[in-house]
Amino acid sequence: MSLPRRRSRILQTTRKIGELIMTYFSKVSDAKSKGKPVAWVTVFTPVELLYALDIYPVAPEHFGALCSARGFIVDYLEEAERCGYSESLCSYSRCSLGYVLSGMNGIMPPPDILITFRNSCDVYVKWWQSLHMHLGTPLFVGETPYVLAPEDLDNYVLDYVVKQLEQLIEMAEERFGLRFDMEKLVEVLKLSDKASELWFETLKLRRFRPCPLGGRDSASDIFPLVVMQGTEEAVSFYEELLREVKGRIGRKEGVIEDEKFRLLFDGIWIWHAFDLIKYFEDKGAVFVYEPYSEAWAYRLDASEPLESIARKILSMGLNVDIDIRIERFLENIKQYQIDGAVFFSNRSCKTWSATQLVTADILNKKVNVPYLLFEADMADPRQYSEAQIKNRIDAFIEVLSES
């Protein structure tokens, strides 16, 4: 007998994210038409620095997620594959390359500069070099050493990344005739820091029972943190989100009416299969914590602008030692009262997925947290088996019920 479907409450602020995204792309296209430079960036690039230079950032990774969620990514994937790019490559990279090879007739305007930092994804450099090969657009590759210990955020490693930022500023000034304004950067950093503060405060409220903000909300609401950090629009969005979540707590209103299990989700969300989150919720399981949701939020110190940005670059994504990441897992499992962990082994993100079995085994042994691990692709719907994954979820829920 099937379980009754539970009414899931998506936040009203979350429902505005689609309009915010389209407004953002519209502003980028408008800037391009006015002759302002547009940068295609990887998502762990310091967009605050670009806003201070009056360069508009666009993230092809976000474009890939958008194309997947709206159901028109396959044409771009197949175009890249027809031109020789392997189906085993990251689906974000194939989407952007297919977009370029098919003429760029869409919402993402052609770039004037390509910028990436080697601080998480193992395909960033070759991906951006391929875009450079097809477009002939200037390319900047920032190197970011691996963070083995917290001390690396204050020693020669930090100095090395600051030098990279100075080189990026010099390149942008020479290429586009811009003038870097440190005072403007300080103001941008203050806005970025405020947005991160609001987001962190909102995420902490997920510790309440019932949880007031679910997986579909957190997956959608990270958008302003990716490419709008340092803007007043991002701050306004997170102020509104925080107010709404606090209101839910005051009314003792959760994501679902009958919260039974509190889950951790590790991985990038499956953009073409958002209903999978609802499948968990229908069984009384709510996602209350995801490392991915915190990935772009970082408190910045405007009194040392470049150093603070450099620390953010070094601390983001998968650029820190696995032991540091596991300690974060253990701490948050306790704080969010997590009953089980779901690990999404992503075919497109091998860097993220490679350590998941080790992490899951440690969590299970140290804090006795049951886990589910399943495989699919974050953006390519052709590599997704809904029936198989749902069968595994059913079995996982049974384990939680017996715990």
Given for the second form:
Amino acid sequence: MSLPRRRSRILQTTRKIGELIMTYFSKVSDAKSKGKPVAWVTVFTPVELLYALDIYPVAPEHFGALCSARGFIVDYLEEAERCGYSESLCSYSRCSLGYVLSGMNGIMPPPDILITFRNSCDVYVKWWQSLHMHLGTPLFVGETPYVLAPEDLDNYVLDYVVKQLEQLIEMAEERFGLRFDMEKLVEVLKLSDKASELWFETLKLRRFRPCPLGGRDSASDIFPLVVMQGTEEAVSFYEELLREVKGRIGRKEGVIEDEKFRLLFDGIWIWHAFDLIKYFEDKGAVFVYEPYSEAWAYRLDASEPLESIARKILSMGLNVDIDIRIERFLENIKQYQIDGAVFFSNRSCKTWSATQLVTADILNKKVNVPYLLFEADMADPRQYSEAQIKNRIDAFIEVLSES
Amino acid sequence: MYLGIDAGASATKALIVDRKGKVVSYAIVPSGINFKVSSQKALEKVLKSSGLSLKEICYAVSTGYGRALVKAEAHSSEIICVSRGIHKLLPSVRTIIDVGGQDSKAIRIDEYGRVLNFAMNDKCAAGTGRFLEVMSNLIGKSINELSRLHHKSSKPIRISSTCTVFAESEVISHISQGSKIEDVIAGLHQAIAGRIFNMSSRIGFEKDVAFTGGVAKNEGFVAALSKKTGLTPLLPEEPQTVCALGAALAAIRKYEESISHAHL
Ligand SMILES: Nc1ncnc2c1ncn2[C@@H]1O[C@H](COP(=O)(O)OP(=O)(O)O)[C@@H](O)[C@H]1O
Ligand code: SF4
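What would you give as the form predicted together with the partner chain, now that the form predicted on its own is on the page?
Zooming out: every chain and molecule, the one shown earlier first.
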């Protein structure tokens, strides 16, 4: 008998992400050296608008995740802490502040403008102000009111955000002598919308048994939607991904051979302990749904460019009422046939973690889904106890086997 | 005969049951830094006290923090083992609060002893036996004395820090300000009971509630937690070996499964 050949679980397309990220960073650096402005943005800022203006966005949050995953974040964190930033601040913010304070000798080029919209958390505002304080670069802080029902936005809320987008355009034109071109924006929006459509379609295919795309894929594959929305590269990436996933479904090929448990993951992934996902997979458990993966895509309407962008930044998952989030959970638990929920309570991200216990409790009572809740930090590896977390995962898997 | 070994972070427990699941004998030894050594010691001790030889053990299951390092046919998590153990001893129990050396957990089980849900303390030592050990060293009273002195207290002090290191300095300042040692002790018990209460509240306290783990042998702590929760808990005769019992019961089941497989 020949030995069974172990199939690779990670998709071929996912494997290209690393290269895509490097190409993207070198493109931004090239642009910078040619005198094009680089913007540091918080994720869920209107990247499309920037591309239309010929401004190149990079996201310090993404940089934080990258540094954590590649194992060189601690130097930056410690630099920020030495300069007085508290250890209880979000580790993404500490990472980029440490990067700035230690001279910015990495792949992320220095910014010409700092842009944020306060939609995910309040940290953004103070964080961007601190960056501004250290760098002296122009700063734009946009405000997004908390949204109760994203489908039913009040006009004044929408107008308020559109107005700010116009101010941003004006500021960029003035500062950098750029010309805003509405036709270009429409083109960019169409590409961005296409990428989102493809990603949504791909995610839906995870309803199949066995699930064709796992947590390690979804965690990496979001990258083009973080800072490359509105580019051709992003669209072709998601086209290729969708093709590969459909192929897997055709062959009835799952992430793992013997899929026993289908799980949902709530939180940001733990970048420095990425292998935990594999630890679950080795035990027959596959992640089939994460609010985090869905959060990056948004369908845009190119016939209403600015309104559509405003809706997108207002509807960001953490800016939406908790009841709506819980409704989504309940719906998706059914759709994706979920057996258990994993809640990662993130020391960095209070805005995400605060509602988890309530949510977990409701899921448990309403649909009887067992859950595991554990604490760590998404990017700071110094507050992580591997043995203890694995111990809990083992117990959780046993609980799932019982029910 | 069937063996359960619970290699806990602070103590290693070995327990032998007969075919019917009746406890024959058990042993508790400190875990030290090497689970291989401590489990070997616990095994020798339990064999000696039961007068059995290793050959008479058909199957062993290990559990606890060091379970993977212990020689056994299979291993299982503490959550499952504690639940199985308590179900055997006290079948009316639906909620277990287990406080050991380095972690504490609250577990909800159904009428068959199956786990419905659980919660565990996060990383730090604050809600565990380790906290009391650090404090007993600090104030120069043994763990047994903590238990005894608790009841003499009339005005327990309030510890506000959640961190063991900060709590230590709070205790020092209370003592230097002339607080009575029994009030300090009762305050410490209340502090850990408070933390465990918060953790367990996540899963609720469906009756009956049992306390297990080594710290459940500390009467002061049991009194403080009972007061905090307003419950009258059930206590097994030996709370520290419930998990090892669960492992031993799992050994019976696994052995029977392996036999029936062999006959297929
Ligand atoms: N008689 C006792 N009175 C009070 N505390 C005790 C007693 N015996 C053990 N303990 C405490 O119980 C803890 C160990 O409990 P155990 O359940 O064995 O933990 P683990 O499984 O994590 O090693 C230690 O912190 C110890 O101080
Ligand atoms: S606190 Fe949370 S939402 Fe805010 S930047 Fe940090 S990780 Fe992102």
